[in-house]
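Single chain ahead, written as structure tokens, the form predicted on its own.
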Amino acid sequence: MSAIPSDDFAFLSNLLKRRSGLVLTPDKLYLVESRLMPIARKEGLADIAALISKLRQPGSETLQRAVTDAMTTNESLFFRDKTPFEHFEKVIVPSLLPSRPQKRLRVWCAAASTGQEPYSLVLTMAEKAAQFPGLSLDILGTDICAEVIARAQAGIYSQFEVQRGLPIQMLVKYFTKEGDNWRLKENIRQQVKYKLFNLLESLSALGQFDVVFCRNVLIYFDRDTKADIITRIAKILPEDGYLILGAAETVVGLTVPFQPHPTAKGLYVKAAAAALTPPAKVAAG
């Protein structure tokens, strides 16, 4: 793409570092084209100048809200890394449930973008009904984008979207075909609820958490920003509840109250609760 002007990219990166507390370096400039031309060409502007013209303008709210969503909307597919479903079925829900005697377990899914997530989880416990007889799952997934919400929340996905990750077996036995797309069935559905949310705001008016999931999203900001984030997480969990990280994420480096699961990567227990734990009882879940 052609050059953004200093000033211009200056503006863009500190209007989205503002708004969603994403940094925008100079090596995603591919990103701003690609997401934001659509949004030009919607407006009728002939580029991306023209665009970040318009949203220097007062009365520009609704632009820059667009704007942001565009820049800050990932890919998700179903089962992603595969691993964290593996951690929530083999470490996670053993560990947690003997000191939940409601059998009730109360996951955050952080950037859950158009649902494929939150979904996995859910299929990953429904497949394993008769081994945890009783669990139940109350799964909130939020997103900053209000478009990937209302998808996420209508549970349809188009012919590509299931081939992604999802076992055929998953897709018989808990979609129902509606046109070209599938639809997640209804008591699938149930089990996850939706919300727009920042993570730059309050978790606080979230509740609290036995399990946060919040992959894939960090490594947009900055290091302050990851670390403010990681340690508001920490408030809204218990002493032995879990944070889930993406592969390319970590906390080691950062001054939080986390440090990394023993043996499972991507996984991080409250470093208060893993300095009473011995690693073979955490390891072990």
Second form
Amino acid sequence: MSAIPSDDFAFLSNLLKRRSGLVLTPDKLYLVESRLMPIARKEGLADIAALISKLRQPGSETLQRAVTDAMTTNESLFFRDKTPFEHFEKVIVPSLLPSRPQKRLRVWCAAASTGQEPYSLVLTMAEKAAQFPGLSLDILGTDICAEVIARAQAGIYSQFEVQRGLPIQMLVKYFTKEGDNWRLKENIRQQVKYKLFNLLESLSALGQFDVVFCRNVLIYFDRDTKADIITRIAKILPEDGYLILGAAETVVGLTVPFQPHPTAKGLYVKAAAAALTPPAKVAAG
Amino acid sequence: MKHCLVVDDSRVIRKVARKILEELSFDISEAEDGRIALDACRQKMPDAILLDWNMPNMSGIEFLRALRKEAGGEHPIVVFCTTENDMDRISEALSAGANEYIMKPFDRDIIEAKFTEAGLV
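Next block: the form predicted in complex with its partner chain, after the form predicted on its own:
Up next: the whole complex, starting with the chain shown before.
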């Protein structure tokens, strides 16, 4: 990989930190080359150095946005890591429904990318419709990148994308073929709304949620920003709400109002709620 | 070690599939069409079958229908692996008893994902 001069690296990491909160550490240098060279080429520039020099010039707003988008876009699979979806169906929904007379659950996917995570939630519950009659999911998917949000809304996936994580029976049941691609059926797509959103903005505009999926995005932030985002998420969740983090993420070591669920790995509950959980079956009276 | 029969009339595809599946700890045998595959299954039922659709002598779908009627023929997990990628074809394969379905071209990630889906990995 070509070396990036240190002042260029500093400029780029400042730009990304300011625009998205993303912390560009030297170990993520490989991402700079692989994600920004396509943009450099599109701009007719020879290399990353030339791209950064153009970013430094006034009026580079559009280019700055393209660079930020490219650096913050995540790979996404259907049913990524599997267990969060099992927890949703076996732990979260059964625990929340009794106290939700409308049988309506609001879910926020905070880094929805191209939509596989929110749609996997819809598909999980579609398969269990008989077990939870009347359940209605109101899912909001947000991402910092406009391009992936547009793809998520369209619900169109390549042959390659539908073959990673999605069982074939679900492809047959919930997709239609459009040319070389596969499109989720309308009744699935309509259960998710999408919105362009930056996690550094105030969350209050999004409303209240019962469940927040915030997977594989906090890894890009520094410790303070991470703690700040998690603390703000606590404010839009009720006492019995759930936070789901990525497989390699945790709140342990951060001063935040969440603690790990006692049994379901990757699930977090509010610290107060956990403290209030009564000890199992203490003899009454 | 689980035994997987790779059925494809292309020697290149069999070789690529063999390499990927051996890395996933499968014991591999090969057949170049459905008829040879059916004979192999009558000798010894494999745990898994990676199955092409279009082959001379006996196609993948004909093989699958025949296999499921054999004694012990319900045992192998059958994963189609074919360029046929129309919804009708996939549905036809599933109703004939296929457990999973890979649309070519495939790579290691897809094979691993699909074999995991089918409970083989």
